[in-house]
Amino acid sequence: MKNFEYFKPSTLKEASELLIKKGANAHILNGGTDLIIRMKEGITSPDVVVDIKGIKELHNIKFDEKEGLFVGACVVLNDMAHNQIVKEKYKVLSNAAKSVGSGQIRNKATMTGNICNASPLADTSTPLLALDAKVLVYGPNGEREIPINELFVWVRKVSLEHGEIVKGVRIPAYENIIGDFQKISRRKEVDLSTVASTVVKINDEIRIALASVAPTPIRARKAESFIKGKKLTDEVIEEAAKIAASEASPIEDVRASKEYRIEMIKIAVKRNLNAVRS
């Protein structure tokens, strides 16, 4: 690991100005569970590290009946997963957070880091996509919101501009959510997803999101359209799972072949849909 400059600003303005001043090879440090490993392995070699954990407002987690749930960028996964409001109103998100790594990792890693890494297999991306979350961003030109589906550009590439910092994620308030998260991996725990999926039912609307099946996490829009207005019979669920699989473009890697992933998408989505049907 090469030498680098380290800064720990106390405000978003200071952090943003540092990133701009220090140039393209300045990296944000949050939980560090991905960045530190990549630095140790020589994959990433920043000249400057800007630690945002000293910015108090990024540690907030709060719920409002109108605004919904806000999870600050520095809220660690274990704190979010075991938050009473999250468990009661957004259980599918809590379950996805609990699936990430080990307990020790979840005590350091954050949901914002999980999605900003832009890994195709980010577990928390699927409930966020299904729940139409928005990413709140601070930058040199002020604040803006990015719909979660517009955040992911490509593998490890997000739509943030240089100098922008994610403040947190906002999830709309829903009166009634029935949801199910599925993760298929080589081991039951402490493993990366071979396929991950979330289905939520909000009133009569079904939403389906998939990860580890394309260059970015995706919504299965064709499958959602097929289901619309239909009762979730065995036949409808079977066909919807096939359509969802057809929308994916999985790769072949050390964890699974393309063909295996396609079959696992069908299984995961069928499990999801069976869990939410009434």
Second form
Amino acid sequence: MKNFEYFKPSTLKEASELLIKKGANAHILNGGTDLIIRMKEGITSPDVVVDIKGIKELHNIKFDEKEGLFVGACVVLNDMAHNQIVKEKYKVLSNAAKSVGSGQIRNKATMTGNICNASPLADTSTPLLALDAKVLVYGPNGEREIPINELFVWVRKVSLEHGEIVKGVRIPAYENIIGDFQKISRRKEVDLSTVASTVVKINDEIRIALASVAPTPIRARKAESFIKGKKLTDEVIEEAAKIAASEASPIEDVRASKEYRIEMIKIAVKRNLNAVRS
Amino acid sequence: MKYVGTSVNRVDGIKKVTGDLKYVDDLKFPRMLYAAVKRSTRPHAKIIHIDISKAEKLPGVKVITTGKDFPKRVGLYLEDKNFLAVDKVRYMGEAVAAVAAETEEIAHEAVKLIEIEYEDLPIVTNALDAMKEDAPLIHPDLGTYKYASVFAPKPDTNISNHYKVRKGDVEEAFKKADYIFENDFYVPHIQHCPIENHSAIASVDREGSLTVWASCQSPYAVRLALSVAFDIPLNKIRVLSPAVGGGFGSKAGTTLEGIVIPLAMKSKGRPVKLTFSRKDEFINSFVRQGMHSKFKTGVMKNGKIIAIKDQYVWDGGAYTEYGVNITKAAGFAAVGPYDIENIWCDSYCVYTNHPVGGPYRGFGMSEIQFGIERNMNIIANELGIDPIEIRRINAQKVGGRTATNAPIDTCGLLDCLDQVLEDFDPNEKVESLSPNKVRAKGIAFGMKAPSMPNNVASSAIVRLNEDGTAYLLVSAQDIGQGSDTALTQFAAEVLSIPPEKITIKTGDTDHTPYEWQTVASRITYCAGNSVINACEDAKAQLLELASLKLGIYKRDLKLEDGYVVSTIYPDKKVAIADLSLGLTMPDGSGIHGPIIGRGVFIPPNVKDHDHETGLGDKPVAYWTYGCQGVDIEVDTQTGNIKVLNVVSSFDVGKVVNPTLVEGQIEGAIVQGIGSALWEELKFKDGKPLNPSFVDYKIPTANDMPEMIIKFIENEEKTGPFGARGVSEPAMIPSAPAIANALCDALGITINSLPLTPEKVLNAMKEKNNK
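Can I get the form predicted together with its partner chain as well, since the one above is the form predicted alone?
The complete assembly is shown below, putting the previous chain first.
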């Protein structure tokens, strides 16, 4: 690992200014479960590391009937997954969070880190996409909200400007979420998704999100509009799964072939839809 | 017996759970330098030029070495390797140069500054292709290499060993057979994944004496290899192996030691440390060889197999100094645990541009038996015979013959099968609770002998202290298998001293006596016998002195709980403590001196096989047999497999420590599950694609099945208290049993490992398209 300068500011302002001052080779450090590995392997070699864990407000997790759930950028996955409100009202998010890495990883890693890393297979991405989450961003020109589907630009690329810091993720309040998360992987625990998917049903609206099937996690909008207004019969589910698969553009890699991934999108979406149907 | 057969607590347990035990990488010495290795980026290339000028100038860099510094070839059975490549590289990742620097960071930085000019050579990465006549030669000078006489390298080819079995007349038998079956199988490269990475520290003092601390299974084998490579007499080399965090074969022989020593020789007395990264573990320690097998089997209508012609082609990788012996071991077990009259077996060790193949738990047996046991089920299914029945018909039994035509005088194989069947009903149909899942059951046999030269030697020393406690000195290494505890139990039993009063010392060639290697599941057996002999020697001395002291014939004395006691008058006794430094006579004079027992052992009567036919009456010390039944659940939509239950039975001769041997078998089963379901080191044109735990998966705690572990105890006559080795054999049946369960339940054919979800779905599709 190359030498680097380390800063641990206590305010967002300070952190953002540091990032701007130190330039493009300054990197935010949150849980570190991606960054440190990349640094050890020499893939990322920042000159400056800005640790945001000293910023108190980023550790909040709160729920409000109107605003919904806010999960601060530095809330670790295990704290979120086992939070009582999250378990009751956003079960699907809790389940997805519990599937990230190992227990040890989840004690360090955060959801904000998971999505900002912008891996196509980020496990928390599909529930966030399906629930239309908003990413709250602090920047030199003030604060802004980015809809989650606009955050992901490409493999490992997000729509954040240098100097911008994600404060956390807001998930709208919904009357009643019926949701299901599916992760198909080689090994059940401590593995990356070969394919992951989330389906939520909110007031009869069905939303489908997929990961590890395209350069970014995606919503399967065609499949969603196909389902719209239809009763979830076996035939509808079968067809919707096929349509969802047609919206994906998976690759072949060391984990699976393209064909297997397409097959698994169908299976995962079918399982999702069957789960929300009953 | 008092101690043998009981679950004595691990003698190294407290040190391990508290972290007090120091592994090599924990050791730090004053002024120690850190090493890093420049590795080949080409799978096969001539080294045209190595430019170290930039690296040398980096502040903090102390020494840089290349292959030219010590060009002498070394090897355990075949001298075909250099610790640093000389003139050419033969696999991607091969060590080309090494740096010692003030810090690890500087060493790694310096390595990046070393520039190497290569000239690419044609590569060959499939062992079957490498055998072809026009294949590029990886070792053109093979004909000039030195090798142990039991091997047969073929000059001007890539074949570094060809082992043949020619028993009976297969062609005649095929004519008589009612059916002929032909099947091919493949097992990929896998890696041991010990929890502790390889680490070594070398230090050379001003007299030229070399000290090496290494996380190695075999300090004496390392010492010998280093002596040959660097022309240092054995009395000037000290190898210490303070602790080993799992070996599974990857720490047998020598790997990184040969890289740090040249650095230490040039570093003016400063010690040099090198610790492998996990990526290094995957590529640069040892891998289990990939292997292509094919079987032609002649069978009678009643299920009796009358002939097998098989071929094993091993992907030995760039160097096969150790791998050649795996080929030979496979030949001894040519048809697995079956008694077949006519056998024609060719086992070839083949060079490829892949990482170096070497010993891995099972030493070839898991690889060949995957094919043997799948072949058995395929034949049984075709004939409509129960897979268990066909095994009963063909199993090796007492009075029968092994593949090398050796007579079988002990064989608990069918006892193991029957013991498994007590807890495992292969025909019981269990419905899965999920509609997408299918439950399936399968069974497989396993068999292994210690794969070692005939005359391998062991020794032990036992020293009694003034208070009646004792030191036991051996160079058998506890690599997690529990040998420190088992050997202590043997000593406790013979000396009748409780295990907590015995301290075992291992792994220091200056102070602990000779042991060939901790491999081959041979330690309980070989080192165990030497420990017993050492303790018997000490006991004889004690009885001699006690006889004088008590005026009782030696034959009427025994050792009991720290005393020499009369077997006739139990109150007549003398404490071992009082005899530990000799006997003090009534007039105050003393005789004899300290009690030191010495014991040695070589497996009796193991002899060379015939080169032309591969046959031999006793090519191995003994065979260990066993059987496992598995119960799995397959997700027929995703292809994922979960192993739910395993019932295992092995004939261990004598259970020395129930808790430890159960743990060993559980570990073996889980390792077998890993190789069955996930493990495969993938390559593309010689480049390793998944050398990390991100994409090379081994079982987690979540993947543990319920395990019922049982034992048969048919005494091994030459074994310590009747025991035989079992740590490797127990892994062998796991993978084929899982494959048999899967294939039989779904009516599919998968003849390669691992059984990935994708292969399962493709095989199901293929079946549906038929």
